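Below, in structure tokens: the form predicted on its own, a single chain.
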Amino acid sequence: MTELYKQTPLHAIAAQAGAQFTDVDGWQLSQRFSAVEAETAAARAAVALTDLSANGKITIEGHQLEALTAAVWQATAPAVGAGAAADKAYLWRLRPDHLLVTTAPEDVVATLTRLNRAAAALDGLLTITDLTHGRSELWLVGPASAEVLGRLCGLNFGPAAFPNLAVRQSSVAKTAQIILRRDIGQTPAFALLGAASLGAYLWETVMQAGQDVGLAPLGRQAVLGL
């Protein structure tokens, strides 16, 4: 019997670009496009684009976010427009009553279970929604990532205006996106979370925007090595 794997909205584009795939928690993900050392060097020197759409994306809406965050992570919810690391997750405050939780693919189910149990114990009006399959997640990684992103969005992506662990909602290439800054070590990185149906269009548009600065695709293995 053939085992079925989940695929991100960018799977066909990655395959066409010659990606080698790996299986992660039931997902078939782009492991690398070329030599891992070359991909890592490109990301550190200029900019690269990677598909991390298999990452968990969970939204929580309601007026008990502070209590829920304390119950699940023993932490304080971040301020609006900011993010914070938690146990096997990152918390991003979009509005006073709206929190986005991002996780690694293998932590989605456990995180949902913890959230639902805590919400039931609070007995409050909280809506928890798993958006993982409905949203693409593209990451621009490298020192030129802010420059490329600025060509497609009117926000200021300078370090003072958009520091590490900041979150904004805006239009990127005329598509609605949640923009997260989550640097990988010392390497700047911006994540774009939007409708899965527009993921392929956004990938191609971003690649065109960064063509003159050597924007290249980046595989999962190189991302983990940064």
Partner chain sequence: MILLNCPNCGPRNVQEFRFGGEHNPRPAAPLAVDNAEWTDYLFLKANKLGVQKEWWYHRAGCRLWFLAERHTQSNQVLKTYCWTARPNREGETCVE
Contents of the next structure:
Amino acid sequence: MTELYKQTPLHAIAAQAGAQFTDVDGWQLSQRFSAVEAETAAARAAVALTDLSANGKITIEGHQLEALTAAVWQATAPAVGAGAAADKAYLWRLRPDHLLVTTAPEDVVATLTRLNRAAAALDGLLTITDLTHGRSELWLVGPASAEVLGRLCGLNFGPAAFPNLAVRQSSVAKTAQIILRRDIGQTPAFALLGAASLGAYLWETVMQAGQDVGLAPLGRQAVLGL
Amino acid sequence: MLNNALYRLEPQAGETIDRAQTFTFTFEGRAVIAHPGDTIASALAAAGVHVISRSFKYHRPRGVMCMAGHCPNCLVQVGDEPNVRACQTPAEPDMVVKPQNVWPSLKKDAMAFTGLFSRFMPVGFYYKTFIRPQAMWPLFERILRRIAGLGKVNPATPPDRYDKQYLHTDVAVVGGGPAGLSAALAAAEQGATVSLFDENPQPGGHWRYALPAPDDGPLPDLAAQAEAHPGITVYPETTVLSCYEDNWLSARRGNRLFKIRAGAVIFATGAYDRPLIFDNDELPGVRFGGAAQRLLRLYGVQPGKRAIVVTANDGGWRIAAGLQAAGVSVVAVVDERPESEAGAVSHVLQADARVFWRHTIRAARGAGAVEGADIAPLDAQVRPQFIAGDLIVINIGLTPANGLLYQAQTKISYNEDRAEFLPETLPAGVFAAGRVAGSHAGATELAEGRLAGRQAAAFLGLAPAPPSAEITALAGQKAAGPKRSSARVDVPGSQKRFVCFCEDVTDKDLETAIAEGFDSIELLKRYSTISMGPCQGKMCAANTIHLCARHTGQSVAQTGTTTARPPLAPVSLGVLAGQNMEPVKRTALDAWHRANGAGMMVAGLWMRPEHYGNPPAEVQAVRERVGLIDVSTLGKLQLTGPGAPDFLDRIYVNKWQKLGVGRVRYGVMCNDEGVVMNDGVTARLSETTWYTTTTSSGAGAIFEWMQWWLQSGWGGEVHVTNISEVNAAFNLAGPRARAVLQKLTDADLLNEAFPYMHVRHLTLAGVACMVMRIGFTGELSYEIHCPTGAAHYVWERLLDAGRDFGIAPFGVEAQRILRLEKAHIIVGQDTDALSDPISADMAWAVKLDKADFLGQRPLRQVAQDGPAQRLVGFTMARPGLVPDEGLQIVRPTAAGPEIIGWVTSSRHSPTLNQTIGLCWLPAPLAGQPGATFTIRMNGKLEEARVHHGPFYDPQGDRLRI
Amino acid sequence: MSFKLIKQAFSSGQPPPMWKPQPLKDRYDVVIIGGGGHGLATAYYLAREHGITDVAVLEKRYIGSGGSGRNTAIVRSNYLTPEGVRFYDESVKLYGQMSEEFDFNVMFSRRGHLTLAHTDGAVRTMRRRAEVNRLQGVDSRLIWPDELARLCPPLDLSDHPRYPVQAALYHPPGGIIRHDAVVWGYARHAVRRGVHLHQLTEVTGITVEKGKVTGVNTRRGRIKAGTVLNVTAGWAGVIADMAGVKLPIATSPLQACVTEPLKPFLDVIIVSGSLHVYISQSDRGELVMGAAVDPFASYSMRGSFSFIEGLAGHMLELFPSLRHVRLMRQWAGLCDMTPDYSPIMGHTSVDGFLVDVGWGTYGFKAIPVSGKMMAQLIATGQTPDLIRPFRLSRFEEHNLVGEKGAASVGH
Amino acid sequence: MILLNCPNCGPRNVQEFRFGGEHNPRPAAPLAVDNAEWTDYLFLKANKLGVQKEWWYHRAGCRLWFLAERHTQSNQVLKTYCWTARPNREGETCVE
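Would you mind generating the form predicted in complex with its partner chain now that we have the form predicted on its own?
Below is the entire complex, every chain and molecule, led by the chain shown above.
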């Protein structure tokens, strides 16, 4: 079903910004906006904004998160506020009874299956929900990402307060967002997961906030190259 | 062109101007030469312009007095910007600077005549005038408003870029003078991250322009040390505006606003010159010691040619020496103190300078600017002696800049010995150092700064607390230190002595106000308007307390202070607003709607298509063929777990236990007052998974409402997850809906397989969707919920499939007509904050026999007593007449028209070609179909008739085809 | 130019005091707790219309130190329910005659009050209010952007703002007044008619014997009284507790702010229903602005930064040209918030202990009529019809007044 | 701007939260209580000038409803804790 096209909430804005699209797992994703080298350089030197809303986002509610994590990934569930790498997924503990699992677009279905199978074997209520389509996922990549976020959110983005592989939930540009930090190599990078309907507004607001530090759009190809 | 060289001196050590470059700006139409680094006021002073503004009430001439942004006397209009402080605002090429509220010109201001009638304009005079005749008051008011106000707002002001930055710091140091710099260094040395804020271009505080006392020794270059220290971030040109709970500070730099959360705050905000009250104390040419030194040392400008220095401390003599060294002839130094109390000072003066001990100034003399001063002894009643001069320097004391300490809820009390209001009890995490805490010697300021820095680090647990012996030692050192401030606040005289420069309030006005009964400091302020102007009491608050104490016979401490309110310095709405951030929600089809002729409308945070050009045609499409509407804005909540049925039973008025898998039911939700909160359909997708929809506006609120009950005691084994945005939703409605849907799936869509009020998982054009057969529009309709990412694709496949069947998109307006034809209510429009479901004609949904549910008790009462008012349908006697929504239903009575209800919904129905609507009526009247009543329209009473049930397809057959 | 002023101009002595200090007796027929507009007005009308002068007004700080001195002095009667409209309209009429009655210019400036509607729902509510008003003989009508542009040129009526203006409820008799002058006027004339005014006299307890109030304890000693009136908006619950009466009131701060004085350009009062902000320009040229009540209950009058940030953002949506205008001062007062946004006036379960509280964000508008009505209630023992809908017992009778629609967004 | 210590997320600006009103438990059996007690639950408020027990909701954050004890004059928050008897972040059981 190749002509099956899923669009991210940022599709219209990316098209306006001159994005060239590519097909990944049925999604039309913005491959690049300008020259990939220029985009990569901007991300490394200052800060860039990219739309990865096709990434998998699964939430799990319940009190057996330790048991579930052990069963599915043979890993220990991270403590509240922390993130951890797992096989084909990252685990982020939002609350003692809430776990967020993020994956690449192509690994969502497989991860859901493993989770549901493991949950069925455990007693007590576990609710596994695929939020992939419900949340936009914008990434701020680059050394100035913390400064730009510091113009939109009251959290402390200093290295000690918000280390790599940490998760916080707060208000960003007056909208509720889950904020993940997952650096790409040495380049600091923060992901904003929030209501899909607010994705375009958030993109426009973040772009304007970072105008004076040279914030520019970043395509998928440049991200993979970082 | 004004002669720029008139008052410009030779280069001064430490001046901040770049003499190599010049540019011009205009003041009242005349060109003024300035150097980069000049402020508007320093350039004007260099060009010999003494009068910059006119006072608010008597329009008296005013010029530079404080040179620190504290007094109102240099307020000007700069282009579109009103009320600019000329002494603090850097001059820029081609600036258009104008005086404010003067006519025809600054020099010849027509309103200056009011000074002649001041006898008829005592304090509070406006309460005693323009009373009779009452009808004339609007005319008088129009005159008052024409002469009121200072700067002008330009209606065509272009936009500009503003932004905000949050900061987090262990220690915030406010004020980069000697005390602040040493505090920052001390705290950083204990491992704290420090943010140092200073309102000037460079830190250094009063050391940048004041001549240090001889015993201060070499002044260490603390500013360089602070800027070099890795733990310290210096923020120059940044004014801290406020301090709220838990050390939440705000500060401004240009168009950027900082919002700072500090672990500990050290206020080293220094002190500023306190005025002395005497005859004509605000004549241009009267300048404070700080102003004279700033003009001299920072901008290389002579504050005057022939100076009379009035002082009460050794600092005044250092200023005289400084002026003299820069070529200003000092004609006299007048010191309140006896010579015995002064340090070794008098030798510094030039021979012909006259020295007066135990003397003070009785009056400033001159027409429009200082031409001399009357000097008189303090201990003898003799005629004052006139001394010619063009500059009077007032240096009799300092007011600690404690506005932020007051905001931080510090207990501040009057120190009789030092004649200053000093901090007594500091809240946890708040510290004070330097001149704001009463230190007036360089060494003490540095020591107190270091101590405060170590105390702040200790408060944060980074270091041990300094020993108390050190604290008491410093206190002793401070008490023994030099006293800067005189206890004398005024000198009696015969002309006008201004206490408040912003509002032109004299000491006589205060005395009169107190005599009239306004004898508390707060009542005095409100009646006389003292300290309510642009400087917000910086110039007048301290002196007013002294005068109030004197006239009420209380001590200064008993008199108390008025509440210090943020912001410390005025801040523009643009800076406060920052970047415009107004969240807007867009559905996945937003771009498609706008590209296909949709007229969009505001719907809460969402934007939705109101119509696609012709709502009646859209209604007709749904009634006769098939239509498609985007309802993605609906709230969508997933309930999972065995506890779900019980929970639903508790929060809805309906029953859910026996709803079969695959079935859908319409539900109404109330609160414990029995008021309708929300409605929507709920589908049972599996034994333990439910899918509940809410109104668009209710989505967030209902999720929080459910979480409240779950997390505060009703939580059985159930989870509620907000999946409103996971699915988009469309309503395919019309007699040909099944045919269109069938083209996208091979599932059996006939009634037996997929009956009304049922839910099925269908794959449409390859996309897994959930489809419910419900009937808000009254036609055969399928509400398709599909993953948001695939929404655009599914929507277009539906339109393609429907082309042969005459499909048309329809908007909110058409939907409102369709639902009204079925008499379906809209919660929030047909119901308000007092409507219960029984009165709103939904008694059928309320199952009172259930166990406890929200609203059960009041609804049993309503069911028992019968509703007083009911929501019913109506039609008009004249079918073409459509009463606007909100019109009142009125019953004529002897005592005049009585309101008995109102119209909540009304439209012309294209399907039935008549007016239809819903309204609230008294229950007896509402209960009789066909009964008549009158709606008040444009002053006339128009007849309407009660109608029960749907206007269209009452049996609902079309829903079940 | 009043004769008083001419006399004052040429006499060397001071003008007569507005009110003279009086001795604190140990017993009064009526003790009024709260020296704001409502309390002083009640005392004034007791003396003037019912000849009851053995009255003491007890104020813990200075008169007008509570809500009366902190509000933004808007006077209007364009409410939603018929009961509300009749009540506030009586107040507007009394304000109209006040300057002459007190020979003291309270500067009541009728300039027109405009409540903006930014959504179709808001337009519907405004039309409902306009119709209810007109039926009570109150001048209010729905107007559209063309007329709105003439009445308020600086307003941005384009579709540029996030929530474009669709219509407005125009209420010409609405206006602003010098709120302190109202307090001082009532104080002077109440004292002149024999009422005792005691500032700096904080009530610390209320004595009740066998279900009847017998007096109050203050920092200056005990005072016996036949009737005690609680008229302490903001602290109503604290005072009622002293008498063992529980009220349906949560105390929340209401903040306001003022800008530096500008040459007058805004001659009407603008209130935005959806944005919850309002603005008017005083006769001194300052823009006086405010917004909705604080988001959480508190007795703190310290104010917040988020208030001026939010207000500035919305104000620039309505008036983009104000971006340079400088905010000079912010403050806060305390409001009694009731479940149905209507006041609580009349008897309580304790005999002789009366209340005139629950005034939310709109108490100032009602000072004259409340004073008259409470005076009549105290004098006659009967609740006047005009204020019967606001009785405390309405909550147990589940007979709430539906002002929620108008008052919650209006100011 | 006060700091509110969310039991799950730690100290956060109060703007992230929604105030839930003073602690006012619903009668276990609404139909069994008399009109006075029902009116007290629905409408009357302690509205305490002092330390008040109240509800808060972490709207922009973890969506936890929790209890706080705050002095209503100074806005100083003395403690915050969850209602249900389950371990919060510090492992201490917060029992209502």
